[in-house]
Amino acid sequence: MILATRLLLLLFLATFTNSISPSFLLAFDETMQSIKTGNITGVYYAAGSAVAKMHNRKLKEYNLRLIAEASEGSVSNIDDVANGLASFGIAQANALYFAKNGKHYWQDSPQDKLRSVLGLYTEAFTIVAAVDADINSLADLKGKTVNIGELGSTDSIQATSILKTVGLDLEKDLTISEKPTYEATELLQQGDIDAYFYTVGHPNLSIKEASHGDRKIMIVAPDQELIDSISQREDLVDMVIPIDYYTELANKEPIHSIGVKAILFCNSDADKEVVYHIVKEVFENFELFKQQHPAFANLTPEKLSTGLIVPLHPGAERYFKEAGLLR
């Protein structure tokens, strides 16, 4: 009984491997390298999709596929890539800002290997907050329940400095919610919290979906003293988000806010030549490339090679030069 199934067994093996075509054995061989981006409904995931896309319209070429992969965001993106975890990660130029500098989470231990490949599209540091809570500036959170994202991530750094700097104290003035970015427009239309804070690209599908829930949601614009005095940082810009895309949004008008670019990084040892095509494929297939997601729409090539807050790759130096965007 034993020796008759084993022999049906590699009978059927050895049908089901004559059928199946070459190719599908050859992509077995493919050489693949991940792009670390963020969860799948950000524009991270969307980001390095659209990277991995132009890049791989010549996989035969280069023999190389890229993968965009789902993470945790920024902190983790830089950790993967920094011990040689992942080839290349998505993150916001501040949280490479702190890596770089051995500030926050990396606080004394600065990570000297990181490497620029391309600037993307520009976050907007967003609140969004129910309508029914009454705030209509960063002052009037005094009191509410607010979420800031899991501790450690780039929203919590980001949220928490922005507190201080207004005065309030996290401690005293405010209930604090610790969950998740990905959770909080649940929360939200829960009743759970009031407000929560998100650093992302726009339109944003997540916000969409909570502008259409029971609970109306505005995105509160913070003062634009705020916005003037730390927009001086390298690392932040100020920004305007717009609202076209977001039609049961209560805010009837784009908000000014404070933005900071995404990058996408490797690591100093990655192969010169494949960040060099990354970046060749991108910029050859530019338009192309613009129209995988609304928050690419702005884009211009300056954008893509300025900005960039830690040193860029020996590859991705290369192409910008001979494209003539670097002297």
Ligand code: GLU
Contents of the next structure:
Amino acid sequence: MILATRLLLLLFLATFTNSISPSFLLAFDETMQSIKTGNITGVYYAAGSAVAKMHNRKLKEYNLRLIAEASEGSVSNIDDVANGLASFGIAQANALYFAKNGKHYWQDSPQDKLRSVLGLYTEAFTIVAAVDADINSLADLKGKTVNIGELGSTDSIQATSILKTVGLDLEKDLTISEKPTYEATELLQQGDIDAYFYTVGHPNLSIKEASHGDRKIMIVAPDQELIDSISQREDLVDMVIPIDYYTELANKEPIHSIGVKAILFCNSDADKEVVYHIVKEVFENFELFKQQHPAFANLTPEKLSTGLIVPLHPGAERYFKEAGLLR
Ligand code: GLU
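What about the form predicted in complex with this ligand, after the form predicted on its own?
Full assembly next; the chain just shown is listed first.
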């Protein structure tokens, strides 16, 4: 809609003034499709940009420009793609699992049009706390003010389930704040909250920013028992949060946590050729792709093509078969 308005405006200007050259107009004569990502300091935005960059190297050949678009994250991305408002999105494996099976935010309305395109890196359940709040385990969250994210968000769903698992009553045992996670860094630094939940790939700019404030911060490790019990699930794995990039963080050792895969997905109606080209360009420029963000360092072709939760889109399937990754 916005693009159409811009084109109309340009046509108007071109007709009534001589200031716009035909070549400038031609620059707008291309198709665009967006990849819905997350907040710009998270890793989804970088991941969407990296996928777009690989594809757009052949922009003229494919006659399509992919654009990474900032968004509220997994839940809104799934809704937008399922409802045809965006072509592609990135979401956590567990959010796709909930959507496919009609759980949590999608209670009783299973989404059957979601298709996977590519697996990406693993995100980590990250519990960030102010050092002065003296929170060394999840049980220490008792009596504290904790931001769990907006109602219905993946952060909120996870925080609620983790807090219940460690025996904390959300109503009685803590003060809950439900602000969007992208506000949590500032809330913590202003002293409005003691801790927040954020599922994100590492390293990322958001934790870096949080760790540079006056209030010293740390990442709290979930209890090993919790990690062991949760990691049994199809959509979750265990993982270690590296800390080298966060020089101001109070932690001195990497943190063992729970991981969840970030997945690039689309609607079942997505054009087979477009999906095929996206997958092909990422695989055929794999080393370049991995260099686009440090969170991609451990990616392998196998990780990109397995554990994708929702059915594979036929365009992706075609490439995986050609590359011998799928039989
Ligand atoms: N995991 C977050 C979500 O599902 C996004 C994290 C990021 O932007 O990297 O919304």
